[in-house]
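The chain below stands alone and is given in structure tokens; this is the form predicted on its own.
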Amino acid sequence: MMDTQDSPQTSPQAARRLEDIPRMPDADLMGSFGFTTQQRLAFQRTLSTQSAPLVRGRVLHLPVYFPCTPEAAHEVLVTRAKSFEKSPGFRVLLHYLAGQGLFTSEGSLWRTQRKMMSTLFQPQPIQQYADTMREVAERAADRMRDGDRIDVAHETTRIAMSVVGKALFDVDTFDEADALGGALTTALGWVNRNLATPALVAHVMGMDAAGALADRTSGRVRTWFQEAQQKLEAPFLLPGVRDPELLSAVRLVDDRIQRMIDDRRKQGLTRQDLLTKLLTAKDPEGESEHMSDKQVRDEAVTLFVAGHETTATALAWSMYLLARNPALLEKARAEADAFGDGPITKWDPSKLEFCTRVFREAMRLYPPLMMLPRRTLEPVEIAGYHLPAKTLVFVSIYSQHYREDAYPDPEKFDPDRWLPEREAERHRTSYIPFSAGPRFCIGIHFAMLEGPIVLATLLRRWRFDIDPTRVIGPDDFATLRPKGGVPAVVRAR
């Protein structure tokens, strides 16, 4: 794909002005995001017709830069990526669902970890969950029957975690799922509930105090901030934080999990799921040992969070975009169908290249998460403007995706962007569902892998009659699901 090549940087001499960079109108009191989805997605469409580099917004009294361009992107996510950390306000609201796991660990502990992870990740290792994908989308597919009125999106949530459940627990969590869901739902919810707010504000500001002293002091009472500065990483001064509600969602999946590294560890760890890897996985370059429970409780736990939200939230808009496009939804159901009646054994870009470019599309009108949040760690150029330390900076996935000089008609759903020629000529951080640079999803390739198999099997098996006329909008939550699911009548074929 087209890149441009790194520049190199100037000095901060040589660098712009920030007075000089254009502001974005706020939404509301608490600057430019908003309360909801749909004034945080409005904003994002604004940033999308901007056509300086960066761009600057506010929460409440804090500056917020935002890189429109994919050239400005790049530079943050790519070529500048070591001056930057993932928002602490973000570490701070994932820190009982996620722990310290790749999502939201930073420095050597994420090093260390990715390094670890990786090798289980590549495309080669991944391709052995195929006929697991492909099995788990034939029992859904089998508790179906005519008539039967179901929600897509609730349908590929329970198939998306069961594949997961099985590739990385070896467990069958089919009829768990709704359970599992439903705590990792509460879970997110409240997460999103303290999105930008002035609680969550206040507490990274305390946070951040709190290492400023421990750096101008010393002795005890350098310990006793530094104690601090740990402790406001969890966040129990949020609003919410000690709802029974939400403390007995966490606490299921912790149970889940922890069960299942004690049986891993009682059977000698002879299983060949990613769980059993990822206890007995060793840092190639010999820096560490293995992980500590805890540490693969929460890159379980993020493995399992992300594996199934993205595949399941961008099968439910593939299947509601192919019903409102009958001619794309033949051409995805001729595809599946040239498979013949067995079962789909092996995945093959060619065989499932249309699917592959429906799914890639729903990622792109539909993205999961909307923003990557970073903060500098040190003074940095970003698009010739010299950005200080601790500046925050917001990568917008959703607006990169709607930019019409990358994708004409972005409204439109055209699978044929992904067309090799074409994708050619776009930059390739114009497309970033999965982020870009050292921190992208290491799970990128099971994403990819699983899409096309499951939304194949289902359109093979079954018609799934959609209202076209019915226009479903992303709900008002952390990633974005289509609001109110996906409603359809099951029909024989």
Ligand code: HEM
Contents of the next structure:
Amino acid sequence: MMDTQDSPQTSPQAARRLEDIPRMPDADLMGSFGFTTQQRLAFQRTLSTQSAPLVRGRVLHLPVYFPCTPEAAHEVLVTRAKSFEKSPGFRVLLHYLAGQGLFTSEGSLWRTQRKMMSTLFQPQPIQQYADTMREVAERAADRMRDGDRIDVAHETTRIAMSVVGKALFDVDTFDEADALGGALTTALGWVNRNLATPALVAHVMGMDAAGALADRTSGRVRTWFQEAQQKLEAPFLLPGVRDPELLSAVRLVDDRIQRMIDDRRKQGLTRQDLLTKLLTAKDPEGESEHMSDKQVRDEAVTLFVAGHETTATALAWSMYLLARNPALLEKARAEADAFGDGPITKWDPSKLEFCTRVFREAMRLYPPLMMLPRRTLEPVEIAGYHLPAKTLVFVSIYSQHYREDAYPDPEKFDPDRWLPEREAERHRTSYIPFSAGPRFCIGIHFAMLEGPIVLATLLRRWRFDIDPTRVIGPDDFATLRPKGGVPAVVRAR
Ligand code: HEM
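Following the display of the form predicted on its own, present the structure of the form predicted together with the ligand.
What follows is the whole complex; the chain from before opens it.
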């Protein structure tokens, strides 16, 4: 589906001039502060109508380029991926919480970790979590009563948090009521409040300036700038970073995970949870030893954070979109009912084929992460243009998903777009909810197993009366959540 093997191709035409890249004044919105989700989405819709491979805008005084066509996005994410790093803002914000986990690390650390962890996330080993996914969804359904007023988005968050909590730490009750879940929610709230703020941009600029000065100096001065750059990897200057609630949340995460690591070691590493597997994982090529406790901690928190909010968001939109399309809802219910009283469990694509297409189409319309911010590590040619080192390039997932040439009538919720023959007609980078290339989501099989199982389990058990006339828009959050949630009344079937 998504590979990392494409070899770079050199453009046949001579390098084009950067000034010739069409400038989109709207693109500056992406770099202005206080812009709303609606403005960001409107801009990305405009992006989806462009035929030029790249357009440009500005973040403060810096130029930023947006690949518009799937071919240009493919070059950035796949064929020229080696020439890019993730833009450092996320790394800084997640420093205390996820440290050097897979999402934020770069270079050789990332390569070794990705190799070590990839084996754990292949479709086969992931199968073992299917029962957990079903059980957690059934438990959530058990708690509901006829006539209950619920927020579907809140329920799917609890479910996804419990699933990843059980898979990672083998604990049964794991939601935001749990101390660890609560602490992670507090810390994530802080990250979210600091995303795309002037303070964060200024912080990253300071870090870059220290790096640039280190490159131009020598001796003790150089060491001083290098240390300053290193220190600025931590967000110690950002607002609220010394807030006692945040500090105690991070301390609690550290303590609890360290205690779990110690327990696993005492018990002889016999459990089947991912934490134990991280502790025993080895580089398949034997180049490195086991991970340090600190690395295991960073990876565990990263998986927890990356693994629940995204899936929960996609599930909430799936339920909402089905409610607005009664015929499709009936079809999804019929698929769930076909399991009879038996468990909706082992991954059998033919049995959850329609729910899978619903889940995929929901992620097309509302990709949980809508933008992939990147920065060039070295001069690189994209779509025939030479981009210098340290150039910002933002790949919009959202705009790819709304291109009319790939998705006629793009607003329409149409799970049939995912029939194999229709999918085969599209460029593979037209659909990138999990990104593409070497940094694509390691949890893709986990999410694609969990989404359809949870969806079918809930639909089989209850009717969720969601006002089909109520239009719910996306919210301003790290993920594209439904604004105000998805209110529903639970009804017996
Ligand atoms: C519907 C659910 C999900 C969506 C839409 C999603 C989306 C993404 C995207 C777009 C990226 C790439 C970010 C970038 O390149 O800047 C990513 C990376 C990642 N995801 Fe997911 N994700 C989902 C579920 C999960 C799950 C269930 C897990 C783990 C249990 C997970 C773990 C990760 C990790 C560790 C990375 C970093 C991978 C690397 O850089 O090597 N994700 N995800």
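We call the rigid core the largest set of C-alpha positions that still match within 1.5 Å between the two forms. Positions refer to the first chain, counted from 1. These numbers come from a predicted model, not from an experiment.
Engineer: Under a superposition restricted to the rigid core, does residue 120 display a Cα displacement of 2 angstroms or more between the two forms?
Structural biologist: False for residue 120: its C-alpha shift is below 2 Å.
Engineer: If I superpose the two forms on their rigid core, does the C-alpha of residue 271 end up displaced by 2 Å or more between the two forms?
Structural biologist: No, the C-alpha moves less than 2 Å.
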